[in-house]
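Taking the form predicted alone, here's one chain by itself in structure tokens.
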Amino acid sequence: MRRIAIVVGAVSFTVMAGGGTALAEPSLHPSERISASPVSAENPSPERPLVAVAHRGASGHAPENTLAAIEAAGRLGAETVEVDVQLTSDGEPVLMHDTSLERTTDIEEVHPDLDSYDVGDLTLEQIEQVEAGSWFDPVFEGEPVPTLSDALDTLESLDLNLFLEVKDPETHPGIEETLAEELSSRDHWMEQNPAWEPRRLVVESFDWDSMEESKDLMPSVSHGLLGEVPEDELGDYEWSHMVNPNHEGLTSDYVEAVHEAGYEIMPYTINDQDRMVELLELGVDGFVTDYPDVGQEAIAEFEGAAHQADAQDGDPADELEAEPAAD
């Protein structure tokens, strides 16, 4: 059986009628921040499913980091979507992977006289004047660069979970608090899914210091570390829930070390189905892909093979249960 390890955060909650829980809303001020004391623990609910995370939306089928890509992920049956977020010069969070808008929008045509096309040098009004779809396919002409608010609305309406990657936090001072304010104002994103479902929200970045600050602001929210954390440093990030490295060169020993340290592991970005199955055989908890439909096929293939192997091996306990009692 696949074993998953997680980090459990100790956060305040109140018991509601009907047995549900309401997580404490994260504080946004240092003097009021909730103390979280995570401990490593084996997942008591091994039912948490394998997940094919839709990279920048279903970016193999629609322009990345757009509402069209999120909607495509939903149509293709994805459960979780990953998008990238940055701040405009006037502090508005928008979806964009690259530092500059040049690759994925028509900004050079719309604003030919600007000195910089970087997200952080543009106002939201300037970004709202460009379109971000026709570079991918003319059918998507007119697709806007979405705000995080628009993306959250769309994800919630489609009942999709979210991996939110914070891009280059050092170039966007205060982004951690801005995101905490946006997310904590929405009850939906502050509620955790049960352990047998994918995580509702994971905030992640290659900047691990930024993620520690974000976790301090939002202790009830799962956080992830992008990149490969050295094995001898895995114990330094107990506040985190995931270590999500590049899939290239990933070994079963590293996956095991990550699990033993109390983290889940979902490598990026894999588009070949055979490679997806290879990674699942290494023991990963899921992966990130531009093609969530192919990812789900790989998971079905892997789980089908595992089920067949279990059936061939047989379960002595099942055999004993099936035998009639002796007179």
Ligand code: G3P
Contents of the next structure:
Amino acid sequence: MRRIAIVVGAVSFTVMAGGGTALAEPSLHPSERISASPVSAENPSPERPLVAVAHRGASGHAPENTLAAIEAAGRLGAETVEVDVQLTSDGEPVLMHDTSLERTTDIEEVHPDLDSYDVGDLTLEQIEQVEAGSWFDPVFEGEPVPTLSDALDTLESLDLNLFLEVKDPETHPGIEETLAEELSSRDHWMEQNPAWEPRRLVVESFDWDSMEESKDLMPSVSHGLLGEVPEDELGDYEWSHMVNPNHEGLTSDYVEAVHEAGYEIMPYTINDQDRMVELLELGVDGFVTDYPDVGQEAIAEFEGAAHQADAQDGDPADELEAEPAAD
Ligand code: G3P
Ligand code: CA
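Now that we've seen the form predicted alone, could you pull up the form predicted in complex with this ligand?
Now the full complex is given, and it begins with the chain already shown.
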């Protein structure tokens, strides 16, 4: 069964090749959807489109985890952006991947006398004095390390969805509460997208205990587990919506097991178009890439090939898809 999105005017449907038309449903956890609508291991979330998530923003095109990278993702057609968040020593959530600011900022020049350049050892004021763009390309000189609040403002203004990775939460005690407070203060992030659109917000981490705590604080928000959950433990995280492992070594058996357990799966980080298509053929629901533009092309290639295969099979869904979209 393959999914082909059809847009007629302002209303979206998903037609399942070989099956009927699924009308929009309220957003449900995959395990809930199993009883509400038929969901198979091959297609656990038939309503949602495939997603090419822009990793750390479009970090192949602009400095990672900056507003410029988020804006580049929007310009390149991404629908969803992934960023990493940590807490400063005075408790402000900021975007940063590494524990230390050394690789992606000029902090050693700006603060030559500090003993530590770790996010958790620096105040927001100290971090606001550095720039995080010129290491990537001089054209980005002056790009600040954004606060989560700045990033959310930009994402909202561009109507982009968010995968928020909580980096090393054990070194940032209380980060779950801080993030819940920030996100809950904005109605936008508490509202779910319709079930035929990509998820608006997924909070995820390699620290699964932290995610369980976060889910308790924000029950309406989707959460994800980064890394490969052992197959015999897939039943232990019913509160989670996703299992997002490294793409290397991923097998169709594992993808199927994840789907059967009721989760979506979006592996990271893939920049080669052929590999993206291979993963889509394994049945993943999306993937994370530094190049969301390449990711969109891979999805189009995969869906085009699927469409062609269905047309050769004389699939009735193709007749529906051939109808022109209304204005
Ligand atoms: O989306 C998951 C991916 O971002 C995890 O790896 O190291 O890039 O944060 P990393
Ligand atoms: Ca990340």
